[in-house]
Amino acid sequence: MSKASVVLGCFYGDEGKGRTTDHLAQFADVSVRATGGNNAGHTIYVNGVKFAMRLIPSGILSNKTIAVISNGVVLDPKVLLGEIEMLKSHGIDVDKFLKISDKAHIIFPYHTHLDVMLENKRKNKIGTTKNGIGPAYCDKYERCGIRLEDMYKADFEENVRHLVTVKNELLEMAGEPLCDADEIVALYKGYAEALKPYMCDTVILLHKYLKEDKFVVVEGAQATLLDIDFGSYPFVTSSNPTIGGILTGTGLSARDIGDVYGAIKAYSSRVGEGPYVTELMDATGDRIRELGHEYGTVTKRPRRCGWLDLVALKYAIDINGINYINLNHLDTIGQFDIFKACVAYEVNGTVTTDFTTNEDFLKAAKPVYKEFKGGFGDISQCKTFEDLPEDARTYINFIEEYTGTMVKLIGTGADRENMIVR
């Protein structure tokens, strides 16, 4: 009986998750997406061709992995469809290998509608996408939530006027703009038509395949300090993309879980609100991003730019339980003549090593650096660790020693190929 590898985020989601998963997946029988919706993507290139993928697991770019989209994911179905045309178009043979939990519950007009409202009122933005993800989260935990299932049972119509109806008076009192019942029962049951094939109990599956030996890859979404139990609340997103949330988003169990992989990057990055200690808000941070080329896969929001944060790296390790790290854009941070490392904090007066999510601590803590030798040139084509320059093996046996944790994989370009595997 096999075991499942998992690919999580260590900070702040757009490690490059989906080169780990890619690469991954040119071994793997199946892969699986287990959290999150499409507020989150991968990006992926290729052959030269960029996938940037929201939903459907990466791991189907290699034409021959099932694709699994598991209970813990929200689904928009229109976002869904249009992902699966695209792969479609590019020789992707999704009937094939997609399948799609019933248990997976269903983002609706009014979601996005909520999602939008919400944002606006709050006192202190969290930077949400607006896709509808954290109100059909809340729709799920209160106990409404329409799965994929459900949109085959009798009382289907019923159930979707009903909720459009008790969210149309949320909207209602907040000026915000109706969702129309009649258009919504229409569209949504064109979609449940058309998704119907790909639907199965995906924890059968997931089980069945490993009893039969079959490598299986699970994708997070989000990272680890976005997790909404373990990131820094309330700058979260609405699930647990952290190793537990593997566990209740696919139904596999801690026994079921072999190597986790880490992903990060060779500096840092941050979409959205909330605390960033190793944030550079000048000159330098504008030039990672421009390097890095760092805006959002879906949003095309500029990213917030920063050094490596290995305390902070300490702190995911140790939550998820990493027994390797998958480094990337190591090409981008060679491009400094000096880069950074942040390898402790001062708080207050105190230097500590140790990470906590406490708002006030973070807005307190001073980054503390530890600089290195860049200007590596151009290592896009080197095929093993000791092909890279010397300064950047300096850099990749720091994180080493300070984590404790290998870097098995690490990335020197965009494309599938610029990997080295250790």
Contents of the next structure:
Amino acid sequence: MSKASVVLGCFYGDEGKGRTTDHLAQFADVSVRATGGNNAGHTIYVNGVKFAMRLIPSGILSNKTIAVISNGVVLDPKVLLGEIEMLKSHGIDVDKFLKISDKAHIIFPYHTHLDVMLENKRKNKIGTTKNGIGPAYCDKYERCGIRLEDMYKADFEENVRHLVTVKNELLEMAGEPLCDADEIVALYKGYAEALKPYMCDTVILLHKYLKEDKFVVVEGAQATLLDIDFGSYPFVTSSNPTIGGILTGTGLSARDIGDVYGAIKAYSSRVGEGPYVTELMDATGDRIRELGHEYGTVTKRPRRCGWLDLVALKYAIDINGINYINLNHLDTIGQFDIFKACVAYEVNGTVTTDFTTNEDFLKAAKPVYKEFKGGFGDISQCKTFEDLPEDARTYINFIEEYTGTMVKLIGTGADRENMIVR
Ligand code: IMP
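What would the structure be for the form predicted together with inosinic acid, given that what you showed me was the form predicted alone?
Full complex below, order starting with the chain above.
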């Protein structure tokens, strides 16, 4: 019986989880997406073709890996069907490989409207992706959500009409445009038909795959510090993109988890609002953004940028049980002559290496930095750790010593092959 490998983001998302997954997908029989929705965006290049994936696990691009969207995901059928068509147009056999959980909750237009409305009315903006993710999870926990399997029940239309009436009352009070129940019912009946062939109980399926000794890779979405429980609340997403969310989002047990990969960049970034201790609001931050092309995949928003935060990384490792780090953008940081990493926080005169998401703590925390020598030159052709320049190895050795965790995958350039595997 095999164990599943899991890929998670350590900070605020966009650490390059897709790279780790893409590497593991070469060996994977099954790739799984467990949490979040189309707020995520992975860009993967295969043979020079760019694929922007929002919902379907990128493992499907190998055209031999089963792709599972499990119960923890919230699904916008329009986005999902667009992605299915896009993949089919590139010759991917989606009908053979895609499996979608009957328990995944469905995003309706009122969720998206409410997301926009609530964000506009918020005193302290979160900067959501406005894809209806939060309101869809709210309905799930409020127990009025509609799951994929509910779309085939006799009372589906009645339930949708009822929900549209209730949501319209809220939208009307806020002076927002209302949703049209007839339109939604017609549209979603069509979506239901189109999605039916992919629906199954993915819990049964995943346990069967593990018993058959298949290699299962779970692709996390978002990241640790965006976790609803362990992130910088309220500036977080509405799910648990940490290891616990992987379990509840798939039906796998703790016993079924093997390696946990944590993706990080050699620097850091954040989209949206919220505290960010190592943010650089100066020309250095701008330079990281330009060198690393740090603009949102989904929203195109410029990302906030700063140095790597090892204090927060240790927290992510503890929360998730990460045993391997995937360090991306080593080439990017290597373009600086001198760069830094945060090794402690100074909070109101006290130096600490303990991380907590308390907002006052994070606002007061001043990063204590250690400097490193950059100027790595072109490292894209380095195939082994030993091929890397000494200063690059010094940085990686330091990360390993600080965190007690092996840096197993090292991104040395944008292409698929620019990755050192140790
Ligand atoms: P929501 O998930 O759309 O509700 O957005 C909540 C917060 O999470 C916002 O700050 C978003 O920018 C952030 N967020 C959500 N998904 C991602 C992601 O995939 N990468 C980076 N940030 C994300």
